[in-house]
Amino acid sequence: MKKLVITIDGPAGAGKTTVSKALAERLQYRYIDTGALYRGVAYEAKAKGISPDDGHQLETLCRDLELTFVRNEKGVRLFSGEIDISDYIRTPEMSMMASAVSAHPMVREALLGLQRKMGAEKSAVFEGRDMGTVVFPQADVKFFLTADLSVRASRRHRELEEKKSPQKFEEVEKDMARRDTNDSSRAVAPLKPADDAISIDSTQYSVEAVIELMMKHINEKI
């Protein structure tokens, strides 16, 4: 079977986590959070009490980094080191802090490398926010995946509820509608669809719906 980059953008809430996961186990694929590389960036800068403001210590930062992918019994989690800092960078703050930081054109060339590195050997589904328009300009499929504020909030407010982080519904929707401003007005790689990504909108679909959908224009490209 022909070997694809697969790459799903789009802002928080949209489903793509979830999307992306189920879509790389149906094609057997790699599953890559970049968002999570953001995050981790965005941790390890709040534990050094680097400011997300100061382009300047966070170069420094990411050039001393050594953030990887780790499949273990518990899936595939982010490791900053030798520790494991998954569940510490799936919060609010760390949401809004790495959006912060992902706005230094120092910070997404440092990723940049990396992402693609990750992306050589094909057979991987990248999810993201600017994977179709700049890491994979090239990418064999590429989709973005959105839906409508209140139903990305919901999401978001639940996912918050089930991992023991309550957050009242206003203010997740409210940070959700900042985040979509910070990341589709920044000057460097802003959130935006490709010019040949297959946009879906998820607010009326089911997962196993979207996941169909998006198999339907796979198979064409395999």
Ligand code: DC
Second form
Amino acid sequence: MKKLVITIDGPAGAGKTTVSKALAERLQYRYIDTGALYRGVAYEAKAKGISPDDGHQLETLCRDLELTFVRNEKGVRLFSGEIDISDYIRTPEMSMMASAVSAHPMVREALLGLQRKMGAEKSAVFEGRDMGTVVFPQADVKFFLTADLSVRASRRHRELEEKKSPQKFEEVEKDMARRDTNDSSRAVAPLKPADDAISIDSTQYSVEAVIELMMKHINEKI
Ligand code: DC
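Same protein, different condition: the form predicted on its own was shown, now please give the form predicted together with this ligand.
Then the entire complex follows, led off by the chain already shown.
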């Protein structure tokens, strides 16, 4: 059977994770969070004392990466070797570091093969920044999900509060704006919609409404 690839790109806090997981569940596809892979690189760099600006050392680090997604009773988890790093990679510090390491061409190159291999294994929903533009230009259905900065920042602020990781709203909004700028202005694989992506602005929509709209497009296309 043909393996289908659905891509969801967009800036931080647009709701990509929630809708990607829901679509994957409905379609019985795999869900792949590619941001987690960049966070994994950031985690490894920090653990080894490598600066996110040191391209040379990051290149060496990427040669020995052992990042794998494992589904267990806690959901889909990211492992580095034998260690479950899923919770460690979700801090505001790791968000900024992931954005910084992701601007290095050889880090992107190292993760490109890994992501394409996952796309060849099983039908999947991939969320990220360059899924529809660079990693899967032939994807079956591509979405670009956005929302106003203040809405995205308040969603992220609420998530951090729930995790008891307090950060002032203004700080969350500032970090997010910085990350948007980094991710959209880098030279390699910047965040932008693919020409054939379906753009959805979730500012005014509920999560359920976005999922329904996406399912409608998917059913029409497949
Ligand atoms: O989706 P996220 O917020 O977990 O991603 C963290 C960072 O990783 C993001 O700021 C930029 C980078 N990233 C990327 O460059 N390309 C992707 N496909 C996914 C994430």
